[in-house]
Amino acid sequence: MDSQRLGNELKKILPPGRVLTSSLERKMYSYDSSFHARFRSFVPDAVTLPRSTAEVAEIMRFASNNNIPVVPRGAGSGETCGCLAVRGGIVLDLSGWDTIEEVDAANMQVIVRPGVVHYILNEHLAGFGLFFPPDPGSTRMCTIGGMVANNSSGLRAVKYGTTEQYVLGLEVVLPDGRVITTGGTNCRALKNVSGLNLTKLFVGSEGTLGVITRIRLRVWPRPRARGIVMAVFGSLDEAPAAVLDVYQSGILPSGIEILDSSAIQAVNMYKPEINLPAAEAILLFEVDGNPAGVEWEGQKIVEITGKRALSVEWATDSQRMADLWRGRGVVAVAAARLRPDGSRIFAGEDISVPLSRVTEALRRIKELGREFGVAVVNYGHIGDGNVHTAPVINLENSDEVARANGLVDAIHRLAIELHGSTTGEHGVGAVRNQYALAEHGEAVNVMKRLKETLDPGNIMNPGKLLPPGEE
């Protein structure tokens, strides 16, 4: 079905305002952050903008009867072309669909729509001493509902877990155009365990399986205060050594992020206000919680830290903590200063390692950045094992586009080999899924089998997660 004639169709389900079908209009929609969408085309033939989940149903019944591709789109803030019609067919632009239903207090949980920006949630939030603790670095761009898509964790997963930890139930479309709610139909309990767990199938599955419309998440008391020790590493080595005696003496911090050489380069050549030490490593600590127990931990780590660290620092100042997150909050950015006509590329981004290797893993990129000739900048979060890496190309370059790919490629067979996962926290998309079978074996069969159940007819976002042609 052409584009023209879909919109026609389209146009019958939706007021003619929120059906996009001019060239330009599809075109913005065929990008998103990542590395993979910059040298291939992937124009969709309709962009809707449902805004109820009657409006959605109609339009999956309608795709489902005339086997059209329907992708579910949030912000486009995503690396991995989640959200891109590989495919074709009608996107779903779910953004704009940004309702804060209820904020329910008593029971400790919110009631939102997909399009709720992270951000604003937590600002709406603050107003009943309550937050939504998974913090990705993109909080002021990434919708709830990419977050439930991606599973997404973020800078305090290491105390507050990831998304799926915090949903409690879930209204689904299927690709039938039936609609379904995980978790019970009516129910507010923070514990349940009736009936098959349908909603963490839903968390994490990238909008392969069904398009979420409504999002029931559990929230916690705003911590009362909060703490950020910066301990500063003559040696890498010596910096996830630090993070394990941290919690071998049994303090959990909220969250525990590393900059490598490179990032703290990158960093004083982007802002050189900020002054970072010159060091192999600097870790960051939060931690949070009562005023007395969180002076006691950052306190502690002080002393443990600074028996490995070339220097430690411990600061409560609003003021200060924010100078201390700043050099972490830009180094994404800062990394393309690493040369004047680079760019910084979202690729191979996101591996998750054991904790024991670490610093095997940060070692080791960086010889496979001077194997392949590509500049290399590492940072992330190390308290869980998720390392972030940015390599900075010429994208004009096509060698240096070749050997980037080939850089990517071998640091997600680094990650399979050191025991660890290709995605920590980002997703799988159409960009690593070529190497699910290394990384699940058999349990990618029974994946499949469960696509083919609730999407016979693979019109939900086909070409993502499972094995390129498998799905």
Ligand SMILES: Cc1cc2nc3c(=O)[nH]c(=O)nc-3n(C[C@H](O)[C@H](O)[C@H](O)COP(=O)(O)OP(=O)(O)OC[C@H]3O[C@@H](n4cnc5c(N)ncnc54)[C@H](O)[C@@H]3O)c2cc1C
Second form
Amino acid sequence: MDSQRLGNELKKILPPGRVLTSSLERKMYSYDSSFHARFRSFVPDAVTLPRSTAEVAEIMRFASNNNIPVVPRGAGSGETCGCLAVRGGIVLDLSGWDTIEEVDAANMQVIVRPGVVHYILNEHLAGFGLFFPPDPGSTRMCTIGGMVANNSSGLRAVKYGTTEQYVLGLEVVLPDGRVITTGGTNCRALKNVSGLNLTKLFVGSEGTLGVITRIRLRVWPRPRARGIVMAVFGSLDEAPAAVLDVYQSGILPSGIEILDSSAIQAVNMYKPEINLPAAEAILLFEVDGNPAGVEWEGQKIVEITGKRALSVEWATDSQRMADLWRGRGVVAVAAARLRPDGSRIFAGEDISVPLSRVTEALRRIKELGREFGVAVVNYGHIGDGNVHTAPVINLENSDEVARANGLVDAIHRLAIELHGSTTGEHGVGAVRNQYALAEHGEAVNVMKRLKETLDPGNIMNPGKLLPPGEE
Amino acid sequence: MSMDLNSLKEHYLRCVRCGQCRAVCPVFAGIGNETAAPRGKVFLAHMLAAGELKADAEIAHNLSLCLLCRACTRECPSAVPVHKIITAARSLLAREVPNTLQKIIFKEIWSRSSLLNISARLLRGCQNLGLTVLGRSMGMLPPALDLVGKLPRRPARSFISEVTRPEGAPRIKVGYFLGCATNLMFPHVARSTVAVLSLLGCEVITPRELKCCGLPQEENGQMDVAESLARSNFAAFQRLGSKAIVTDCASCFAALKDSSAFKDIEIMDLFQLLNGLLPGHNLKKIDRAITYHDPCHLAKAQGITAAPRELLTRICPGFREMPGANSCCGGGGSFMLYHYNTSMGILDKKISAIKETGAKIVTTSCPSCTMQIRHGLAKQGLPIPVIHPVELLAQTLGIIF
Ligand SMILES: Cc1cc2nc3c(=O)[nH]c(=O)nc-3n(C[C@H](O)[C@H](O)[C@H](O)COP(=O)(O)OP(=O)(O)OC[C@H]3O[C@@H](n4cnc5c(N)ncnc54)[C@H](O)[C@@H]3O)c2cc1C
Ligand code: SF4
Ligand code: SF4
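Starting from the form predicted on its own shown above, please give the structure in the form predicted together with the ligand.
Full complex below, order starting with the chain above.
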């Protein structure tokens, strides 16, 4: 169906103004935040802005009858082309459908529509003394729908885990337009083990199995206090050893971040006034909870890490905490400023490896950077082995772009070699599906069967998650 | 001020399309899809510069969906100067798909003070004869014209002399940049500024030949016109030996600050200057609840938020902060002329925030914001005046005109 006819059909389903068909409007849905999308233009045939489950269901029925791909989209902050129409079709921009339907404080849960932005939800919950713990770096823009679809998490995943731990139930529109509720049709319980766990099946399914239209999330009481320890190390190996020491002392910090020498250098070049000590590694531990517990844990971490570190500092004063955190806060921007013509790219940016191999991963990534002639800055959530690599290249130089692609592939393969994963946070989309077999083996065939069962026409976000051409 | 889109290449290439700017853009919040996102506008600018998109009316429309409030530029973690990129893209569009109406307003009228005076008088004449109502009912005039309100009889220029002597011992000599909107629509603000400065010991220099600050032209892509205006204004202050300039208009302030033409002349923040000069003077404090709206050109463009509050709390113990004081009112200079409905949607949020404070007076230091907020309050029948902090200050200092 050509784009114009498709638009006309969709205009019969949605009210005026909620179908975008001009070539310019569609082009503005051709990107997310991935490196890949900078060089490929995935222009959808139509963009829709649905605002109700009935509208989504009707679009799905129409698409399924006409065999047209449908791609759900949140804020488009993803790094993997997940929300892009790689095989054309209809994009559902759900980011404007952003109602917080109910804060059920008595039952420690909240019910939202998919477009609610993460920080808005937490601002709202703060009024009830509650919070939704997963904390992606994209809090200012990413939607809860996108977070559920990608099973997102952030630097506090060490203690609070990922989105999946908080999803109690979902309303999902299936590819044929049927609407189901997972986690019990009328359930408000916090525990529920009846039936197969379909909620978990849809969490992290990246829009390939259905459209998430309503989300029931578990929420937690907000911690009352916070503190930060900064420990500076003369050798990279001491950093993970110090992390292990802290764990073994019975303390579970809410976050543990690492900046390696490349990151320290980048921060100091970008903002000399931050003046990070020139070291091999800096660790930032965050602890939260009740004030007495926070103080005790902070002091204990100082004592433990002090045995290996060159220097350690503990802060609970908000200004000082902000100062200590500044290096971590600006590292991503600092990376982009490594060279005047450089841009930071999001590719190979979030591998995860076993804790015991974090140092090895950091070292090998640096070596790979040298081998491919690409500048890299490394930082990450060392507490759970999630390594963030920021390659910095001149996007206009095709040779550099090719070398960056080579580097990224090598980083992904390194993750698998080190018994880790190509992605600890951002998902697979259309950029890591080529590693699906290497990562999952025979399990990929089960994934394929599940996909076929729910989406026999393969219209739901095709070209993602499963090995290319094999869905 | 010179901004060619190609010269901004390293900046738009640095945009990682993360979408964080979506969080703060008032126009995006109103329209609600990617076509209005700051990121989308950077994308369009990039595509235009790379020749992957051809300049046409649709792109011009998309790029006009911006208040140039700079909220995105402040928010961007990759330090992308989004507003500059949009401005430069508009400039390219102005060259390639010239929009005659825009051109007439911003190139021909605003840049020539005599024409601007005539137009203002014509407008006042129409208002007196009730012609704006007639014109609007016949679809000839945009509804946004209401925002201009009734024009005062005499522009400030007619009663402010080139040199105003200080009262008492002179403390400093300061140039006063009298902007077009203040001159024509808010002459009483200019009168207060000059009177207050002179009472506080300043010799105030207001060059006769001042022209528009160039911001409206720059925002609409007429970069060359903006630059020549800045050069001529600089020469005017130089002629009278000014080493420092203040202005009571947030937009003029941003334009002067951003301009590279003002070499060796310090552009001072009026509020900071006043806070420094006030100690030792008797103030008859205002006993009504007041609130303050941050003009984007002051708060987001220059990071000035504390100084106006310091002044206001000094003169009014009943100062109340409104929620989202720092969010745009939707005026955005000419934005309200082109996108009236979107602008009104943004304004409604501002009016609700004002209502929440229970304030009896709203203060702000931007003519465009003043008109816009007055319009919003009037639409809802709220009898709350919107005035400039210097007007209140004049009152507390016992200045009677
Ligand atoms: C600067 C930056 C920092 C980031 N930091 C983190 C981080 O710390 N942790 C982390 O996990 N991620 C991070 N991300 C990645 C990204 O922000 C997250 O994956 C986020 O959850 C995506 O949300 P979104 O609304 O932007 O979704 P999109 O990018 O629009 O979509 C992501 C995927 O979800 C699917 N989808 C979206 N909505 C629905 C729905 N309602 N139903 C079904 N499928 C849907 C899409 O089809 C797509 O496959 C970061 C990204 C950036 C740019
Ligand atoms: S302009 Fe800045 S905030 Fe907006 S998408 Fe680009 S990098 Fe992100
Ligand atoms: S300057 Fe303001 S209106 Fe324009 S894109 Fe940025 S945030 Fe939006």
